[in-house]
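One chain comes next, on its own, written as structure tokens: the form predicted alone.
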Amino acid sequence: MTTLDSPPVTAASKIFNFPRNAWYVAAWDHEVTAKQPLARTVADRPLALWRNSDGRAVALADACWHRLAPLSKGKVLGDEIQCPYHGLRYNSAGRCTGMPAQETINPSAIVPSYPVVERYRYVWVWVGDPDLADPDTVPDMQQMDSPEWAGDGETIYAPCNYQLLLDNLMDLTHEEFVHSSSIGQDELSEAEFEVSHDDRHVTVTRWMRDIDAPPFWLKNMRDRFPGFDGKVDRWQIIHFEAPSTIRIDVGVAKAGTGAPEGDRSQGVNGFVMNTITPETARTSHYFWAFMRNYRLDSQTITTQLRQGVHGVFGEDEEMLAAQQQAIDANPDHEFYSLNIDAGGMWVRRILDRMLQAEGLPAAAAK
């Protein structure tokens, strides 16, 4: 294995805190309509998202300025937001546009709406100081909405610190003991494997060579290549990007074909697209996607490997509870680090380092 340098060995921080000056997915685009306002809390702030009569999506905070009734419960009234307990409407910048009980309106009504940007099947909302909210700063997904990769994807609820949730995806030899039925294999905790970072970006780079395909890969393998039998070389490559969105570049080819020197034509290529959007200290809406650049057309292919990765991560998603429960029942213990924890551990000094920035702690509140 080799890195840039050494991170640390220890990670006092089981409960990790979220940046709020940062782009996290509030919901796939298909869900905000302007039927009904949907509720999603994004890094402890409840919004009410909604599309206006220009299809526009809109956050706003989920509370009423006159009695703090959630507007997520209300109508949505063509450009507007009406409150379901008195009626006060309210436009996509928040201010108040009528008050039924009064014709004037008081210059105070006004809820906080918060940035939104429409990208890669997502919108993405920013929580924080709204000044420094650049759309050129949304995480790379492009192969959401690439021509060049077909697939589609889930939302998990899941009940765990978000960094959880990084950290189970940074170090992938977890496949070997959690998905041993699926995609999990000895070679992948013998595999040498290497990282490199920035101040944004973490990069794990492992490769398994003439090795026999998981299920999961051969199956892939007979998709494209029916009757396919033989070694493969086997690739993962985790791209982070702050501050909680992960692609990770998967495949597998023929062994020997040239894969590992960027010749991928004789396997089959995935990437597993992944954003994990902080809820409470203790709760995380994961979203994540299976694209596939072969077979674009198959809709049999993309709907049985939604299916299977579903019940991969559902698999994380029962020991990641039990993590978080584990945390809980034991909050003097410390969190050890191995060598394999290299990725995830530069990952928290990025955030550490975002946090630090905006003045809060590493530690979410109890």
Contents of the next structure:
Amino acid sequence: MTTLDSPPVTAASKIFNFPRNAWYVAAWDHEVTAKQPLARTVADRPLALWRNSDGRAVALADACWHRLAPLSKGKVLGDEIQCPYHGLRYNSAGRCTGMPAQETINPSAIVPSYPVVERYRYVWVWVGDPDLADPDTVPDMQQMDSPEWAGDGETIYAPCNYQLLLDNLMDLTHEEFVHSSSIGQDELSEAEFEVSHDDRHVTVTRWMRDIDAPPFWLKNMRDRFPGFDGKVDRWQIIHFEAPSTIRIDVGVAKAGTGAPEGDRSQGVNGFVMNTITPETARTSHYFWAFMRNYRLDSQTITTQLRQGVHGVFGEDEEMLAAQQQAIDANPDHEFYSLNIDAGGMWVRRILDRMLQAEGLPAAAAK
Amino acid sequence: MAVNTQTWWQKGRVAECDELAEGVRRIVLCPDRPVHAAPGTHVDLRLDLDGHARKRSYSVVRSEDGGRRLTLGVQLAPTSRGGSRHMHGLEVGDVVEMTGPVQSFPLGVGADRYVLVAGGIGITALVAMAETLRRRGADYTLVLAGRSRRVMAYLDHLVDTHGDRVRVFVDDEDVRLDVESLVGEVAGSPAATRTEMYMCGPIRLMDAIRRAWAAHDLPEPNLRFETFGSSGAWAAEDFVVHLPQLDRSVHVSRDSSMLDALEDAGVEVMWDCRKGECGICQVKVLDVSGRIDHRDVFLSQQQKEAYASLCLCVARAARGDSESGSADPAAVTLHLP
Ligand code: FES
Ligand code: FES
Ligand SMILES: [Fe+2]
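Switch from the form predicted alone to the form predicted in complex with the partner chain and give that structure.
Next comes the full complex, this chain leading.
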């Protein structure tokens, strides 16, 4: 419904709505246990996540059928979860299996159970129409558990609309300003970039040739090529997959050794793995990891890279929180776009189509 | 499976109505605030029956155009409590008070096998489920049981659509549903514990299935059912409720429920679901002359047989097969909380 004070709905909406017919990461696989349920909200749906006795992860609505007490505060008992309030028990399909105070079970006693898939070290859930939940459409994050890649990551709880995170990752020119001490450099904004897309993917490619490596990359080069000094060719290839997974193929190679043409043997290559789960219209769970394909056995490098990226993302987090605050403080101001936003705008167009297919408006409710 | 238990009242306009089968009317309602009705949902209607506002629930057979058109199938009950007679009197253009779709019978995903069992008009709760299972490519069987083909709504349509997944049992053709063999077959199959059965129909059929299900030790949560508490072991008849506490007796006519009759007589009673599920309206039975026709799914079989309590919203007293020469109506004596 349109009311007088609702902003015009455009793909550049500041508070972007999220599709529900999609796989979102609810948790890292190790966060979901048979010991106790985990409470997490995905796309406005509060969930209780747990593992039943055969190790399968389960996602139930986090509200008991009886009086809506949160099941996440209850107990996991083998294949069932018990409500902490009056002891009703549910199986992994959300069906009530026991009511302590009576001999029968009310036939309507059930809580929603959401489809779950475990893949790439994550537990993915589908909070939309369960009939459409096809595990083959889980976004590709294969570097996460491939033997050819090593690395680790963390979760950021971001106080902003998920779209601001996607915008942030689709345009890396901000590195020059936000991350000046680690990965930023002038050439980022100056280098040309290329955008391509289909109806689920957007790719932004940027090459910077014959430049000095910024501190973060110099360190990585020296981990692989001790004593390295000199110019590098640097790349950033951003792969978006709908609705909210972005893998960024990043690296540098000794200048002129053929990296742009495909020979990366004289360089270091990492994948920044990002998948963002809208929690509400103004908060997001941001799961990231940094994976590398050299010195796979070094836990020290894994830890150093995780800490390094943690520091870098801390800078983004601060900017995004501030941006969300400014958006909320300026409800009547529109977003304007620059050339550098092309990738992010393609993302919005793809999401806009998904929202339309679900009959949802592009702009989330205030 | 989204479970929607929110109810709100709105107006619905009757857009179409016609005969589906003998005594069964198809009514298409266009609600003011359309919401798609998922399989297993029903709508509640507030009907004015003889000056009393009464709530009646009807399954949504079909939801079209995002819930802009909701199809109900209503059987004229020979011993109607008034609701079905009222519904059969509706005409195109009439406006009714209705809720949005309420979900208390959701269809699950991921079972290896589904068996849908409809007794008579119970099919209205299962048509949309069968359609969804067909679209999903699920392994399912649709069991239709009825007194005679003439009164079985949607029969031809379902046979056309679901082909050899449909099994039809018709009493007057002497092809009767054998509950024991139906449930025994589930229990004997390799997918026994991963088979979900959804049933809707007369309470007698559902009780028989529940007993067989328990006897075969099949997982209780896999047996899903919905009842609107409107059918019993005996036809509804007039009876009397004695309330020694209040020193009065209340007459319950065949087309009223005990709960309605008590409320109309100004007796304060507590209730919630009004369809024999929650047990809130349970009261103690002190004495019975005749039989208790429980009609609820709250009390266990043993509790029902003990005659110690009943659910006011659906239970009735009946002379049943108790052979008494006198024409005295059956009676129950109750202790109110
Ligand atoms: S609220 Fe869960 S058992 Fe009562
Ligand atoms: S009111 Fe729920 S069983 Fe009677
Ligand atoms: Fe950044």
